[in-house]
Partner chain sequence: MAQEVRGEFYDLLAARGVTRRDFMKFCGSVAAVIGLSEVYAPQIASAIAAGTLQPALWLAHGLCTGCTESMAQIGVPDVPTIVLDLLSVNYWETVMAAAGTQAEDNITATVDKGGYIVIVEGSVMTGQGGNVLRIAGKPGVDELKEVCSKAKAVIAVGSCAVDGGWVAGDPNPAKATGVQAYLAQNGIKTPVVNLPTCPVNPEWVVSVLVDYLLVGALPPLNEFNEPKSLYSETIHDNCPRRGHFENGEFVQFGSADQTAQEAAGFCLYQMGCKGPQTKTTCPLVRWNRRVSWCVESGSPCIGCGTADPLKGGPGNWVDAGTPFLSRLADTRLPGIGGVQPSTIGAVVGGVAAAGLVVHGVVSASKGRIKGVPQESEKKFDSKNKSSEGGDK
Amino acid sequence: MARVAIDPITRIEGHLRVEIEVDSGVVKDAWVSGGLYRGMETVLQGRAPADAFYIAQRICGVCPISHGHASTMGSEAALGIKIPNNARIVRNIIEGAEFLHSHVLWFYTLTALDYVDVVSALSANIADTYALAEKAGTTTADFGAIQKRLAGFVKGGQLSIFTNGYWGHPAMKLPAELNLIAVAHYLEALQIQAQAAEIIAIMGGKFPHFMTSIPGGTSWVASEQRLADVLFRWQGVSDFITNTMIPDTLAIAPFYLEAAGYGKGVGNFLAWGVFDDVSMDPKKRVMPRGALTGLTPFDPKPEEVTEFIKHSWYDSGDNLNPAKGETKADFTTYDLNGKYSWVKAPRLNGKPMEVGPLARMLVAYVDGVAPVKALVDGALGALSKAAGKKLPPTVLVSLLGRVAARNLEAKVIADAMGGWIGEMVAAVKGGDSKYFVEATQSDGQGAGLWEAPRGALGHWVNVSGGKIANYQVVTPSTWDCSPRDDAGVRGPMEEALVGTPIADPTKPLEALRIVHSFDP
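Let's have the structure for this sequence by itself, in the form predicted in complex with the partner chain.
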């Protein structure tokens, strides 16, 4: 029996500690501890709803668009504002660009180093690398020059961000040539994620942290030139996802098929839904609202969300709905039997819920959303072929499925984005010049229930006399990285860690894979 603490967890947004108990090479128990409290909900009190849009998005520098939108939607719900159709389209495009940016960044920059051995790429045969890329149907690069560059870098002895990585770890399974392909695409992905972010800069001023989706609509106005600037960037990112990211995923997955056997988590899924169509009905969003127990769907009711704090460093009401939520920090000590995290424990009707691309894709799959069904069935077919047996959709409830779901979702969103840009072009040509409406009331309560790339996101906003009286946020990482609840039930990431094989407890690479699969 070995107790292993991984602190800091790197390649994430924010500060996280994971403690695992390893017995006979398998994780027997796990604790996830959020290390940072900043107090956003308190800072927002007494400020104007429009200020909340600008400030609240700064909760997360990787998903500020989603927080900005959830904040604005919460204020709009509280003040009874119905936004113009143009604002809906503009927000969809900006949000979509953030999702593409985030999914590309996550796969290549944040999690790839858990599966790709950079040092092994040095021993790749260049001709074989081109042959493998062609066979995998993925894009090529100047593999020889990249390998030469890597060799020079390693020879220099200063490994910079690669210092002390898990090179040569027994859980690294890729052949040298595939490692080299992945390193080439790791470098290319840095350009692609920036290209996606440029769409946000054009329509929102900059990224991270954007400026235009204020309550009431948007302060951005479309023009043909600006839409052309958006269109060609979307095309480049979309091509990369279709021709590089998806083939890379399908090329790497067969070497890690055992990852379909663990990392299952709590098996309950929640999606508030994201990307409105013209009806503004959350169930008709491109990624629709819904919840699952196993693969059985049910309607998630926002009033059934509560947050527990028995194991979190707060001294405020327990088991409260966020509409009446409180946040009073109170650090005691780090105690796994008592309080051990700055993250609260949100539950839906008392149950822990996994959120994120896997939740959204499963909800959409069960709902019969056509493009999702086609992509998921296609991927299951490819994996079944690699495994030599037919794999059912339930196999997606695993580490492998969580990784694949995010990359497949990128393709769904990239395709949908083409449609939104078309809608915007039609609106400009049709002469629709309405982008913003003013609020007519200054009191009310509402919630912006939306999705960040990493999962279901809610901003509960209570406005009184034009100022925020109470503000509560339940982020995706609050759901996924939650500590135990008052009944002692583990959070989704804690549960997913249990059962993970660990080859070397001093280098717990496999546990990192589970953590990163949630994109915390």
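Residues that one form lacks are left out of the comparison. Residue numbers count along the first chain shown, from 1. For clarity, a rigid core is taken as the largest C-alpha set superposing within 1.5 Å between two forms. Bear in mind that the values here come from a model prediction, so they are computed numbers and not experimental data. What changes on going to the form predicted on its own:
Comparing the shared residues between the two forms on a common core, the single stretch of 3 or more consecutive C-alphas each displaced by at least 2 Å is 158 to 164.
Would you mind giving the form predicted on its own, to go alongside the form predicted in complex with the partner chain above?
Chain only, nothing else included.
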């Protein structure tokens, strides 16, 4: 039996250590340790609710939009504010842009290098590469020039942005030509991410930490010219997702069909929902609120959320709902039998819950959301053809499904954004100028239950006398990177690692694939 520690985990936002036990080429046990204490809850105590919008965004440099919105929604719930319809549309567009930025970044920059052997692309036949791209239905580039550029990196003794990878690992299975296509699209994706970020900068003032979704609505007022600027950039990002990202996903997946057999995790899924329609009903969001045990749905309630700290470096109350939660840091030592993480262990009705695109897509699929069903069924059809047998939706509860779900969701959101932009254009032409309302009370308690690209996000806010009396945040990575709870039950990532095949414990690529699939 070999004990392997991967520390730090790279190509993530944050600080993470993963320790695994490997026996006979398979992971038998796993521990996931968050190495960063944030403590933003203590920073926010005693401040005005409006301040939380700006400060809470600093929790994350990749998904600050989601933290800003969840914080604002928590303050609005506490202060009895119902935002105007224009503010709803503006927030959806800004949030959508962040999701697209994050999903493209995740697939090409953070995760693809676990599957794409960059050095192998040097042996690709250029004519065959063009033929493969046409067959796969994905976009082409100057593959010859890119291959020469890559060869220059290698000849110079360094690989530039591609330096850190397990090139030549036996778990890398793509043909050289597909590797070259993926490298070309990696470079193109860097520009696409920038276009998505520009949408946020236009509507939010700047990116990453935007300025406009304040409690009460939005301080951004639309005009036809500004919306034209947004529309232009959305079209570029949307076209890339439809014509490059989705075909790339379906081209790569058949080479890794064995990934449908492991990485299943805890089998419980939670989504608070994201992207409101005019009803503001979280069950009618584009990605609706819901929860699943297996594929059996049930209605999640925020009061059913509790957090355990037996294996976390806190001296807070145990098994508390975030509305009454505490953040009292108490670092002792790294002890896998005791405390080993800054991450708490949240549970819904006592159960660990996986959150993220797979959870959202499964909840929406079971709920019968038409765009989601069409995309998932189409992807299952393509994978079934590659596998030579019909694959059921349950096959998505796996490493393969977790990777595919994020990319398919990008297509759902990109398509929905076109509708929101159209709604905003109609509002401008119709003369609707209401974007903001004032608070009418200074005391109350509320929760902003929303989604970040990484999954279910909650900001619980207690306001007294116009000041924040208590503030608690449960992030997506708190759910997914959870340590064991008081009963010794593993968190979702820990459970997903168990059963993963490892070809070479000194190069645990397969374990990294599981970790990166959660985008921690």
